[in-house]
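Let's start with one chain on its own, the form predicted on its own, as structure tokens.
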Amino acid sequence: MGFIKKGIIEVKATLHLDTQHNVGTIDSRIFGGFSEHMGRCIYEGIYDPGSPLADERGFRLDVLAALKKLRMPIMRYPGGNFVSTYNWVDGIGPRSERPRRPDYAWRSVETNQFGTDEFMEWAKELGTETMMAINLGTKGATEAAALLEYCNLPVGTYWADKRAENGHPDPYNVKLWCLGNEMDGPWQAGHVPAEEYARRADQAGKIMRGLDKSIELIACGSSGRGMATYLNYDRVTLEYCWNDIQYVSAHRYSENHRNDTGWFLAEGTEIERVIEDYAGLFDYVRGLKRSDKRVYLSFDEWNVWYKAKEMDGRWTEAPHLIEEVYNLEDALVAAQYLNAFIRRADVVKIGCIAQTVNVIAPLLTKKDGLLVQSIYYPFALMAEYAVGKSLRIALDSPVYTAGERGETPVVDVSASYAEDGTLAVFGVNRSQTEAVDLVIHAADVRAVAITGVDQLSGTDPKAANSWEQPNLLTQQAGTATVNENGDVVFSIPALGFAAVRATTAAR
């Protein structure tokens, strides 16, 4: 992993570039975000009416001010699960007026006290767009065109009207939709086949894409690799739907049961293997299809989550449910996944940490208090600074043995080049005990100077942020240096993140 020097063993590692060689633009939207109604995302997260925090509508303002850091460009809703049962129609109109339903998914007792009008007015609050879901599980074509039609239509048709009479005249004007949640999986209501869920995305779409040419649709996927019919669903979907679809949904949920660290630090190698799975599965549909079209991915649910396992609301109002607190392992993970999809910018354009608030989480609320975990760190710095292409990657590093998933490259890591010259890279240490001294060599450019290091990184890879210790693990600064070739040269501390920005010019 490195070799002797005076009796300490130095860790290296070169990465090179070139700006000409890229594999597209990165798309923000990468750095998206989820709020379900599950446990305590919606209420005592983000719409809090009884928090002295609370602006007059309910918001929590800490918890707004918190995500405004993150960038989050689009904002999926209101599930997850919950959507597969979710009656849009409960969550509109005055509240004192709105039925109380219970909810299949979580357990739970649904007040309907936010709903489709208070979303879109967070929204705007927070500066993101809207990732609207629609129920395929219980309801259809019918319910997903009415739902469309009240945010998206000018007013004139019913649906339409009935938002100008709750306030809203102008359309919301919503992009992105997703035709359902997880439809492969035996525990969503209305799950069905591969064959029969594809003809329900296909006959809401063309209904949906009917009333509003302009919007993009996202086709359930599978669930996870471990899933049965894992790439077969979406070949069928993708076979059924391709002219109507411009994405396939892709989730995955990070785990260390185990309690093995070095394992669990080789997940970005696991992330990266399921992009390629589906890039390789859209060129074959594409081939298939003779098709000059591209369908991409939308990876609309990704985090780690093994710890709170509580699913089970019993019947309660806003239940404490997978509430998982992150340590800094976790942290490095949630890195990998931003750094897959930096990578594979030409295949990943959507991506929503999973969830918000709460409910496997960056933040954590109480009623007079917010509490940043430690993914939320590594999210802030990549989503500010990874903009404009994705470059190639040609990494030389040191390799370690990972368990079963084998040698691993010590370093992680993705770069970006903005049109004004700005150099930015990112990189996760996976060694629990060295530093790694990274070089960053660009065969047409040459580092000017450093404008910025930030890094999180710890001994301890189960130290976590709580509400007694709430700056345990923060983003800190680091120093780096532009060398006498021109190349960037910083450490990337143990058990640690980096991001490290430079301008240039031509060599």
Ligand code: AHR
Given for the second form:
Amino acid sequence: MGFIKKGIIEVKATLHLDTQHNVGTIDSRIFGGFSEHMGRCIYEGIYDPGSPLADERGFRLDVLAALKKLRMPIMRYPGGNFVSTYNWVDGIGPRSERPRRPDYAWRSVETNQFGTDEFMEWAKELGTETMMAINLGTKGATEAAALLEYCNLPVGTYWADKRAENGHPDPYNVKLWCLGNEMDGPWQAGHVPAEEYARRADQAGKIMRGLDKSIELIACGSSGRGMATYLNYDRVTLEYCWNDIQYVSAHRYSENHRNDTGWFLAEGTEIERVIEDYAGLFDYVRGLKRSDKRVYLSFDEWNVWYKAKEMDGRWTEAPHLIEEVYNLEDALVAAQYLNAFIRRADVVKIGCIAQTVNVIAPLLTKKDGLLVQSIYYPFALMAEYAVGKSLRIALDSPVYTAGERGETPVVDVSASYAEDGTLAVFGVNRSQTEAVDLVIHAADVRAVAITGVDQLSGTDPKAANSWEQPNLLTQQAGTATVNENGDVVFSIPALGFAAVRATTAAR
Ligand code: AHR
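Next up, the form predicted together with the named molecule, please; the one we just looked at was the form predicted on its own.
The next block holds the full complex; its first chain is the one shown before.
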């Protein structure tokens, strides 16, 4: 994997860039979030009136402050599987009159004390646009149109007037609408074959866009690459709905059941495969249609999820469901999701980490405290610094054998170039033992000064923050230099992620 020098193995990699060679502008919406009525995401996460850390509206201020640093430009809501039996009308109006309902998806009690208006207010406080999912499982176009009217139309019609009655005269202007959730999955309430879903989605979408032409629609794609209908469900839907939708949704949850860190850390190659699959499918259907239109990928659920699998709320309120604890190797995989989205900025326009608080999330709460998990750090760094164009990657990296995934580059990397000439590179070192010396050479610009290096690393892939040791894994400042050739040179620690930034000037 490297050269032996005085008993030390040196691993070297070179990244060749050219700022004229890019794959397009990075859409900041790849750094979106997802908040579902599941477990303790909404109740006890976002909304926790009983907590000393909540404001007078019940919003957890510590959660808001931590999420603000993730700069999420969009937030998907209210589900997830939850949405497929949800009646949004239950969640509006005077709180005392809202019904308590059994939630089919998570066998929990939904109090409806938090609904559309509370979500809009919370999102405004966070500074994020909203991305609403409609129920296409057990409801249809009529209910979806009513929700759109409630959210986006000016007063003067029934549901828009209801919004005003509830204290919100101005429309919320929600631009992104998901046409159901994971409708390919047999677990989904109202799951149907692709042909039927496509008709439902098309009917709802047509009426919704008829009411508000400014909205964009996301059709359900496959809920995972392991589904027997993978890409076929998507193809049928795309062919039927081509003219009315702007995005297809993909979901992926990564796992390390085999407890093989080397194999797990090669996950980025599989994530990229999914994006490639969709890029091919979009081109295929575009060709069939002889169309000039482009449809893009909305990767609106992604994360590591395999350790915490409790999904039965046993008919209680805000049960502890899928509260995954994230370790170092998980954070390195989370960084690879974002690296893949950046590398394929031409295909992926929306991404939502699933989820935001408590439920497979970067943040965990207790009544009087907040725990920041490992996956938070690469997300925060990339959301802040991956700005501008995504540069084409030509990487010269040593490889290792990642079990059955075969030969895999030791380094996983993406690069951005901002209008002000700032070059940013995000690298994951998959080696568990050796640091990688990375040289970043841009053909047309030279680095002038290093403006920042931040990294997350450790020696134990299973190390994780806990209430007892909340800062075991946090981002640390690193160092980088500019060599006589105007290249950036720095070292990514073993089991490490690093984000390096440099100003540049023409060569
Ligand atoms: O994020 C948890 C669940 O995972 C979502 O509700 C569903 O869409 C997916 O299967």
